[in-house]
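What follows is one chain in structure tokens, specifically the form predicted on its own.
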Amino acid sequence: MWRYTFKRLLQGVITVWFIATATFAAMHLVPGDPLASDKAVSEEIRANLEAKYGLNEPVWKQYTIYLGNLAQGDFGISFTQKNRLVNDIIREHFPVSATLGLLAVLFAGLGGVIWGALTALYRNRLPDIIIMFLVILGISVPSFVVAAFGQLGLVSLNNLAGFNVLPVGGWGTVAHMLVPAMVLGLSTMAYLTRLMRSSMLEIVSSDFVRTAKAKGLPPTRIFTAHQLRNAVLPVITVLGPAIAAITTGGFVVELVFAIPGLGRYFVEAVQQLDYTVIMGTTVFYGAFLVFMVIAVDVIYGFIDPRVRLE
């Protein structure tokens, strides 16, 4: 297990310089000065700026010096902001997209078994034709749209009830969650719910199940210790990199109902070229989607005992 783990943790390292390089590479290509828009015209003023960002070096020494600033946490220093650094853009911005992407998780994966459960032990029954059709809706409308009829509806219910039920915007509160998780989890808890449903319907017809049933064990006890408790292991494979997903992805939901999540400076960053915030954040959301999966394949090891790993 120790051994798989070291092995796994070295193709993480490998892919997370695999991103970095990427992203190195992709800004460089990209058209336009990050300096473009300061106010500092005057060649001695951008002379300066641009030794201390690094810009006149060689792109060889520049990818040199990006790299030896990553092995040491250090992101750089934001163009468009300030004396701010990119390390401190993250540590203040994505406790905020984490918490309300541990709560669409919760959501989703709550949701996404539950309702699974349901449809498989309905099968082609109204219950299972209804909630397939709400599945399906639920992956095919784009984010930005489940978004703009949240907010609508909420709006719609305030003016209705009279008073602020639940806030349209804004963050500091659990109310101020609610909404905005229950959107960005929707996608995922679809999708989880198809994986559940697959995985009960082939629990179902499994040996043991049929072998529970023969020993004249409980309905209730046969669905919870055998079935459901042996079709959620494909859901909990998933669940890492839905996690990282759900927590990195939540750009557009972020934007739409006014969360100051990094998710919100991310977008800010491509708009005005913010070199170093853009490589910063991408390679952070992928070392963290990385060692999600990392996390996932060694859990499920220890979850699953027909697992042999190594």
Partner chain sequence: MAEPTYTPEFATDAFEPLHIHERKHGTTRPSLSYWQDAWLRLRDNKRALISLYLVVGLLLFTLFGPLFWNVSPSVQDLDQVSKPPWASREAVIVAPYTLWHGETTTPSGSGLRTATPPNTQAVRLLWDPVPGATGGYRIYRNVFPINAQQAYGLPLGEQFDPNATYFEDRLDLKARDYYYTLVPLDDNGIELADATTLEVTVRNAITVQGALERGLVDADSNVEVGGRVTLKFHPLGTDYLGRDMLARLMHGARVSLFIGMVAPLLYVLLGVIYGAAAGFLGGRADALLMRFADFVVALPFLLFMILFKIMFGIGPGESGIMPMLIAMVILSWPATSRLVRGQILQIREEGYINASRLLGANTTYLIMRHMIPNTMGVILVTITFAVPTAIFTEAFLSFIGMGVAPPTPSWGSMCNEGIKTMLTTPHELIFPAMFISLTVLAFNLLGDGLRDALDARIRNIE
Given for the second form:
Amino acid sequence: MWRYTFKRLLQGVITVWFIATATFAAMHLVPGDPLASDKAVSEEIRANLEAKYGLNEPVWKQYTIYLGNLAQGDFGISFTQKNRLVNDIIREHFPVSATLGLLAVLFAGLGGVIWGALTALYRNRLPDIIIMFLVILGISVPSFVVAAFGQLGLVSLNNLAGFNVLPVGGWGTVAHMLVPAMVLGLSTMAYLTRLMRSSMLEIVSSDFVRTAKAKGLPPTRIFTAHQLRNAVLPVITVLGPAIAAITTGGFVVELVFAIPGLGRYFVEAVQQLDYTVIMGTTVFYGAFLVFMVIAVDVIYGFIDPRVRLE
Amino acid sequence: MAEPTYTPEFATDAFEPLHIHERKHGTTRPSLSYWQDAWLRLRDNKRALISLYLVVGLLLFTLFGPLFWNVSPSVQDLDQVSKPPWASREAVIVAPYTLWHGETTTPSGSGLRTATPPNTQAVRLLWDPVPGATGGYRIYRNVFPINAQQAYGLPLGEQFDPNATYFEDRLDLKARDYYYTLVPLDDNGIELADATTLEVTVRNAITVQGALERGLVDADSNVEVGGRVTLKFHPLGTDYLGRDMLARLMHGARVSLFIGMVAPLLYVLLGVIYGAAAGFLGGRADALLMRFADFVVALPFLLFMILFKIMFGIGPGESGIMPMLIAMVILSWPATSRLVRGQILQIREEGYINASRLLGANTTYLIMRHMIPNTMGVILVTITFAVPTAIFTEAFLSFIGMGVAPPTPSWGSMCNEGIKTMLTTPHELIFPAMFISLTVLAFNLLGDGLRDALDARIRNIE
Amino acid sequence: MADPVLSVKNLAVEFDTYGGTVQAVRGVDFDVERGKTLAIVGESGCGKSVTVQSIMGLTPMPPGRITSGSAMMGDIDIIGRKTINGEDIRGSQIGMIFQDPMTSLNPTMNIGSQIAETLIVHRGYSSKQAFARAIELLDMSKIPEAAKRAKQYPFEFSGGMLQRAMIAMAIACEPPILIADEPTTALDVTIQAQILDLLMELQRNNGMSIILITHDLGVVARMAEHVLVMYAGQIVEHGPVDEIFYRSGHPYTMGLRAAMPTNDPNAEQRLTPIDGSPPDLFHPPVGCGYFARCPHAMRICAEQPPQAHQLSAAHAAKCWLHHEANTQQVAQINLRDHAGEEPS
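Other form of same protein, the form predicted in complex with the partner chain, not the form predicted on its own:
Below, the chain from earlier opens the complete complex, with every other chain and molecule after it.
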């Protein structure tokens, strides 16, 4: 298991290198001089940047400088904001996105497992039909529409109540996080519910559940010890990609709810063509996702004995 | 089961042996081909069938809709801006605008009141001087009734002269209800408590010249101030620039469905070729190809879509559809290639391939007769499920302003525009959002149905 | 028959499917004698498994439905019941093992715990006691290093070992009846013999009755005292094992025998398959279910369902050939080389 973990981590590092290289390549294929397009850069900053990134050097030299900086965890300096390091920007805004994402993943995971198990148990009966209808809706409605209606709901709620039950936007307290996290987790929850449902249905009709029944176990014990545990496993395997979906989905939610997260910052940076911030954020997100997927796989290995002992 | 009753007497030939041909083998059923069977099963799936009709309907809407609703998606109807479809199209003909300084034709009345009938040309407010309003007045406008929180809405302006008890509002007026609030100010410009609110219903207004210019009335017909005309018809209303929503939705559908259907076709094709190559080559080449696919999978998808968009750049007059298509193909093929490779590897091991080979089949025959038909189902299902993803991606990118460039409508960019006025004119968001959701829903259900129909294994679970 | 542990009368089971209602079991009667083995044979889909699973309450309902019948243990009908005198029927009165041991055990729970679970639930053992007993049971089922094996997971076991573990689990509460639903079908031949030996040894030691479901006549010959032959949801013939083999009364049983290889070097017979497939149980035939495939079919067979004809004290067959009005010599048909019969 430890060897497996180590192997995965090594693969992860190589993957991050690939992401960094692809990012570098993409940004260097941008037509024109990145500095020339930006009027806000003063002569002073320009000189600094040129020295730091070796912008007058050949591309391969720039690439080695870039990789060297990355290896030291240095993402560079912002183009548009004076004296601001990309590292600072990430340090400041990422925790917000991460908190929001974590809440959303929790919401999506718990909701998905509970609703999925429920629909499987009530298969083809009213609760199943209602929940699956909502799930199909959740999968089919784009995240920004959900976000918009979430905000609309908040406004109407506050109007109805006559005071601010929950803040409509912004960041800071748990009250700020609640609705955005739910909005962000919704489509993933819908997806996980579907997955959990089919997984649960497969388990319900599986041979070992029949064995458990033949043993005369009470239904609650069959549900907890035999069905739930096995049905949750496939849900855990997709948590990695689900985290990725939620993290990038965060862009929209952060925009709509005015949350000072990294996603919103990234969109702003793109609009201002702040190249170092774009590159830094992309590589950072890429690395984060790669290691999240690895973390989920390793955790899965500890839960499923079949993987653990391989 | 109850014991059957016996006839005590038997016919004379009852115990006569029957020849094999006299017995009907009622046990065999006509055999169906894979695709026939799949189609029969799909046809029985009501949800999938409705989705199929919906998809066909959407395609007809996109391709032939503009033939029937021949309105340009970029023409602005300035008389009807952000107009929901249910709003009144009746307009009052008014005289050309003239300046106003508090003169009134209706001197009667007290408190906050309108001086002339309120219409979209101007809302003219009059009030009686408020004692203590030494610093003048401030006027607010809200589209919602004033609630307990005393949110008056948009501050329109101030009258610093306490005796100037009039105000004219010409700011972006729509034919709807407004709530005007008058707040008296003290010497220091601080708002006093005794605010008064007036509900005003604003009507459409158009000048004679305007009506003629827009062809709402014939040049020779007799139109007078105070008469009524009917404004242009927009079945689904207009957007914030007065453009026809239906026309925009049709043209937007072309962009959204083009990307939504062409991109998956292209990248699934690329994935199939790549995956099949890896599966056939096997060994080291396979390992190398698949490792590269793993790398591409690891790239954060949306970030790279944005990165590519910056990389390709969008020149003036370009819509940005092609760069998005290319970026999507570059980033999305690995999932299909993995799937196809897995299928090929699996099929290669199947007994019938060996059997076929033993009977002298060559590779081309094996691919054409066995490999392709057996992976076709999986590929078809993949494409169907890829369509909603691609539509979402387009919508998402256009929504954050990284997709299709502005004058070109797409469902995503329409949502982006609509969300800004969501609270006042929700139809601008709801219609494009509904189209995206319906399309995605249809393709998802169709995908479910296809998967169930094509995959006998899964059939029994759902 | 004296003192049966389980007596099933007129059991009928239906399933609602999208294609209509399937009459999977159409009136089945049998007795299980104490300490003896009853074999139920027949091809796939003939209703063997559905019969025993309905008795155990394992058929999913809906879509399944028991339309008639009773299964008496003593004087209590266990159909639709969970307990007898406070004891659970499943697990403590009837144990059951299944065809595919690889999928019949929970993949994420260790073997010992899966056996211990039964004891905790039915016998009220503490988890420690139960685990210790589970190790003993594994040992009884001839699993080497039982203490170590008990902590392992199903995927670490071979198929044969898993079936032993299944047996240990099924007999944990010493039920008077053990149902073995094709216990050796998924195993290779050498392992099969070991599993059958284990079952017989356990039966000798604790005197339980075994209901053995199989389509392997070799297994029947080795294990069973009494045999039921099922076809299209009905019992077409039943009797003591020797009579079934040597004096088959139903053409289907004869067909099964002809399709079975023998190890008699003098017998120069080819294996003869039974042509065709079983009837559509959405619309069961009016007459005999085997009519369409029977080499001895007569006009009457298509028109009226045959009644059971007693061939000896414990041997009966549902076939018109045995009716007194029939003038053909049944014994001759039976003795003739079955392979040469079919002209087609």
